Amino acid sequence: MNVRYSNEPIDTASCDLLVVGVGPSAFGDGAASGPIAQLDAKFGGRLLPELRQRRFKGGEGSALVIPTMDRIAARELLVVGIGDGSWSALRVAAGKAGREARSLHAQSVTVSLPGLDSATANRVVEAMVAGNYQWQAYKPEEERSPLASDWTLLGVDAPGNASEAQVRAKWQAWARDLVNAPAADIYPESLAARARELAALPGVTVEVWDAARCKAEGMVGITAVGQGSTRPPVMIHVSYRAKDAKDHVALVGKGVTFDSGGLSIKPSDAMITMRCDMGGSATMLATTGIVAELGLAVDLDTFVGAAENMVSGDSYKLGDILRYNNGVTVEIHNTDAEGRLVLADCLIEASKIPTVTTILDAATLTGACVVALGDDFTGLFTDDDALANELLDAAKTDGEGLWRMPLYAPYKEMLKSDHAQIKNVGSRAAGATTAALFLQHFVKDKRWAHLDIAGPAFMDKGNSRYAAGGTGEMVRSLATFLARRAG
């Protein structure tokens, strides 16, 4: 993927697809101006009337493909609506441009969007590349839509950190590849093999504990969840040490590579996409990749508990009681609430590192969060207002949906068990909050936030920003958060 920035005239841009952003003001009473007016002149004054005839009004998410017939240097013209011109609308337009470029088999794409500065330009590039992505590993070659290889952004001076956008986009796609791959390809040991790829980056080391080591170290959640599968569980620990680090953060990701629900088995239609249940691990590993490749001045320790939650004579059972390393005992009331059991082991390990100031975990944890927030928002749970504001601002910068949810301490009563300290599920009410409160039992003396990415991590159907499947949502926002921590 090549990205460049140019101030060349829009009508001379030689490419497969030229994308121009247009708002409703272009169709007002006054004469149109800017790039769309220049193109209209090249089309002999027929472009704007054609758009009006086809009822294109420049609304957010709208788009029309116009054949150029050699009137300009580009092979095809895509007019995208930018609505009110806000960053949110531009992000949608950029994603739409990426998706349309793929469907039009465009290899070279030139984009003109109004109101960009050098900082926003990188974010637009990331959104375009994310829109262009599609997982096609098992499609016949003749049915694949090629990804664009060359991107040009017009009207913006090249930012000093132009390569940063390419790095961030690459790792987001890496996360999406992991989530989209079937469980036959991504299982605990193969996920560990993919994590070992990070060891090629400066300052990174990777350690993997096999099932025997996990059991010996008392990682009871990982062991219990994974024991029903012929694929043994593992714990993955990726460390990145920066030069002159300004902070030390731990990342924790849920790595349930397939979730049948265990003995509390899911129905078939709820199980079909459960390869995505390791989305939290993909998010945190990809974020680590960005930080290490960019050489950001923040130390990281990333923990992933990887297991398959399967049904067999060895499966963990309802009524089992687990005793964690920190002394907390947990009674199992639902084997389909397994992600929190795996995360608990990793949160304990992260809490042991003296220099870690902040722990963040990400997991496709609860359907309750999807019911509350839908597919476009990650749920944020923390009792640290300053940390919440840092994360919310990072997500706003990158145009990713993040919504703070209540970490309401009185709801801990729902987790009380008759036979152990807590049980692994609460009542039907406030399921996302009680899941977060469960995790809080395993964090000690650290600032902490939990991200429930169950909604946006995987799309059953594509939207204006993403193709169907894994999205890599929150990878870029977490990278922005850590870049700010690095100073």
Ligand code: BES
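Positions refer to the first chain, counted from 1. Rigid core: the largest C-alpha set superposing within 1.5 Å between the two forms. The structure displayed is predicted, hence computed values, not measured ones. What changes on going to the form predicted together with the ligand:
Once both forms are fitted on their core, the CA shift for residue 469 between these two forms remains under 2 Å. Superposition of the core reveals a Cα shift of less than 2 Å for residue 370 between these two forms. Relative to the superposed core, residue 224 undergoes a Cα shift smaller than 2 Å between these two forms.
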Contents of the next structure:
Amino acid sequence: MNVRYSNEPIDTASCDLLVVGVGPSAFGDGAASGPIAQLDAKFGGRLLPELRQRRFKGGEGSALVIPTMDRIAARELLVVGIGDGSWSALRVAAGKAGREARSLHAQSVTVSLPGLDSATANRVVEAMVAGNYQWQAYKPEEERSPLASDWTLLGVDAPGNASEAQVRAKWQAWARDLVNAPAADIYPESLAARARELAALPGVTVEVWDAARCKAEGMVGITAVGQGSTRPPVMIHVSYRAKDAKDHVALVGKGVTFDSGGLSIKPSDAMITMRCDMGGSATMLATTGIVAELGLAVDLDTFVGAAENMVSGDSYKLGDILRYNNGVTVEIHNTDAEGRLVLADCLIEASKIPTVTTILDAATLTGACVVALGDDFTGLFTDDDALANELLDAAKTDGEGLWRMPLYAPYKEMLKSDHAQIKNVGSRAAGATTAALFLQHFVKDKRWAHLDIAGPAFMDKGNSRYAAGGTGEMVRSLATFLARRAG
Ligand code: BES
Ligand code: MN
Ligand code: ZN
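Switching conditions: you have the form predicted on its own, so give me the form predicted together with the ligand.
Once more the chain from above appears, this time first in line as the rest of the complex follows.
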């Protein structure tokens, strides 16, 4: 994939698809101006009347494909409505353009949207690449539509650093490929092999603890959850050391490569998508990839607890009690509440690093969060208002949905156990909050935020934002958050 900026004239830009953004003002009383007026001239003044005729008014989310008949150099022309021109309307237009580009089999896409500054232009390209993405590895040849490889933005004032958008978009797609791959291909050890790809980046080292090492180190959660599978669990630790780092952040990702529920087995309908349960690890590894590839001035330690939650004679059982490294004992009441158990080991490990100021975790943790927020919002849990605002602001910048949820201490009551310090589930009530409160027991002396990505990490069906499957949602927002931390 290649992203670039250009100032070539719109009519001579040679590409498979030319995307032109138009707002309602082009259809008002005054004469249209800008790119759409230039194109209208090339079409002998027949483009704008044609759009009007077809009831195109430039509204958010609207789009029309217009045959170019060789009047311009582009093979196809897509006119997209940009509504009020706000960032959220542009993001919708960009996603739409990305999807259309795929269905039109466009390899090279040139885009002209009015009034873009360089920062917004980068984010528009990223949204287009995200809209263009589709997982096709196992599709028959004749049903595949190639993803676009060349993206050009026209007429941006003071073009910015296109490579930044390219890097961010590339890693988001990397995360999506990883989530989409079937659990037969991505299991703890193969996930670790993918994580090792990061070691090619400057400043990055990757260390993998095998099952024996996890056990020896007292990583009881990873060990218990993973013991029912013939695919042994691992702990992945990626570290990135920057030049002149301004901050040190630890990232923790849930890497349950398949969640059958274990002995508290899921019904088939709930299990069908559970290869997505390593989504948190894909998010955190991809974010690490961006930070390292862009050489941002923030040190990172990224931990992934990777395990397959399976049913066998070796499975961990209800009533088992785990004694964690930090002294907390946990009684297992439901083997399907496994994510928090593997995250706990990683949070303990991250808390041990003296220079780490902030720990963020991402996990497809609870169905309760999906019930509360649906597919378009990640649940944010933290006691730290400043950290919450930084994360919310980053998500807003990147057009991703993030919503703060209560980390309400009195509900810790629901986790009380008769035989251990806590149990691994509460009641049905406030399930996303009690999961977050569970995690809090394993964080020590750091700013901490938990991101429950159970809704947005994976789309059961394609929608206006993403094709069906893994989304890589929050990768870009987290990268933005970390870029700001890097000063
Ligand atoms: N991986 C699931 C959560 C999930 C649900 C992710 C839907 C993506 C989509 C998690 O391990 C789980 O099973 N959670 C249980 C917790 C319960 C047993 C307290 C749940 O949400 O039902
Ligand atoms: Mn589960
Ligand atoms: Zn799970």
